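Heads up, the chain below is alone and in the form predicted alone; it's given as structure tokens.
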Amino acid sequence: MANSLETALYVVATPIGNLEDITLRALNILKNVEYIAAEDTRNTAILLEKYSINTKLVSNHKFSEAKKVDFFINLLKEGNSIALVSDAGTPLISDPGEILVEKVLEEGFKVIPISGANAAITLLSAIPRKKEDFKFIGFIPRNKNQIIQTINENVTENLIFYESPSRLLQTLQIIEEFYPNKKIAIGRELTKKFEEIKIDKIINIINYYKNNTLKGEIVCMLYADKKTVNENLTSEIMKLKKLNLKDKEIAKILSVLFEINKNDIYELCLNIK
């Protein structure tokens, strides 16, 4: 070997936005390994400039993952010793790398992480809520039906996501008309020029938008509730589904229940498979 690291597969964080924050372990790391495995090789190589590191890049991105395992665990069986970085933050939260740590350690060779930046964390440490524990779901589902269903399943919890900005609009007008009052935290460029946090109610922060630089990346966090209407609702709604009843049948027989409009019940109905 080159160097003196051990063999083996380092995970290395990487900066979510500021190219200062990375800690001197990861640039040590990244120094002095014979390879790196890339999502991009052209955003890892602009970090790599700028702290003159000139360690050989390696394309490694979602859709040649599977391919290229090989080709890495042969790397580590010469003796090689390889970080896998993504385009920001830590690899295998919400990027690539999982098919690749998994076959390492299948193989016998140590996985070392490297640790540092990650976006819903940094979010997490810059908002106030009442309870610790939080649930990260990485990108939330696109799908109408399935993002009501997310939403319904963990309506209690402090529920953390990410969202592209292309999306976030569409998104919250959706989660906002089955839960008009949840309120929700929004980090956009986290730790970069134009950085933003904004704390409120869903249609506040859907109408500010409307209205203001929508751009870059965003995680959210929605505050966690006390058991809700909606929750009675869709528990009911899926045990009468059971029995084979029709959605117009369950939203007349739960509107006399609850004292709900049905045409409301039927709407929760038909996004609830």
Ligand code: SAM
The other form holds:
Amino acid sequence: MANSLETALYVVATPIGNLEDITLRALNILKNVEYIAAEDTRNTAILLEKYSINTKLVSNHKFSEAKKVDFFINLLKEGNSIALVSDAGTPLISDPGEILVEKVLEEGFKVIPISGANAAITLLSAIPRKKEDFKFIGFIPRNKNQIIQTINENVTENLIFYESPSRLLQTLQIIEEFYPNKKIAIGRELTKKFEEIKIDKIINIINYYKNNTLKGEIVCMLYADKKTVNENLTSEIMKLKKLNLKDKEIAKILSVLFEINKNDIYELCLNIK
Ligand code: SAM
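For comparison with the form predicted alone, provide the form predicted in complex with S-adenosylmethionine.
And the full complex, kicking off with our chain again.
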């Protein structure tokens, strides 16, 4: 062993855009471990080059993670220390590493977190919110019913999610249809040159991005609301289901009451048991 680091898996947070957002401790670990397990070695190579770090990089892509586990465990058994990094931010937060960390613990080795950047927490640190707590769900589902269900189930939470720029407008339109009064915070390209943070009603955000650049990486926080009869369609559907009304009848009634398309409510009914 060439260094004085304790044999362990070091889970190292790397920048989410600005390459200066990395701690001295993280750089020291990356420099002194024997191996770096990286989600994408080409991506991590850029960071290593900036800080003149020559540590051996090994790929730990999400599709090959299960197959690579034994390889990394053997390295630890031989007394090597390993740093786990992802393409951006903190590993295991919507990023690979779960399988490796679980196995490393199972085998009795230490897992040492080296804290640093994370897109969700970066956004949270820059937006005011009356309610301190929040719920992080990683990437929001793509399917319309699942989006509505996710929002319905979390109406009273500050709900943080990741979304791609190509889907953001469509996702916001779906949410706005059911929750026209919701407020949202959007963090785009955080820590980078074209960083943008916007807080507004969803409809205003939709209109803004219809006329302005919508590129790069995005994290959102949908503000918590008090549960109201009008906004909690799910609970209304559940009540009517208990009266043994058919989904089509429920959709017809609620579409009149809520002024929402009856087919959309019907689809939602199908997902609620
Ligand atoms: N592990 C990362 C973390 O700690 O934030 C997140 C990895 S996840 C695969 C990547 C997603 O995080 C992006 O698609 C985007 O939604 C969000 N994200 C990453 N960097 C971002 C940035 N600079 N600004 C806004 N969102 C970002």
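Positions refer to the first chain, counted from 1. For the two forms, the rigid core is made up of the largest set of C-alpha atoms that agree within 1.5 Å on superposition. All values reported here derive from a predicted model rather than from experimental measurement.
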Open item on the list: Using the rigid core as the reference frame, would you say Ala251 shifts its C-alpha by 2 Å or more between the two forms?
Closed with: yes
Task: Did Ile265 shift 2 Å or more between the two forms, C-alpha, core superposed - done: yes
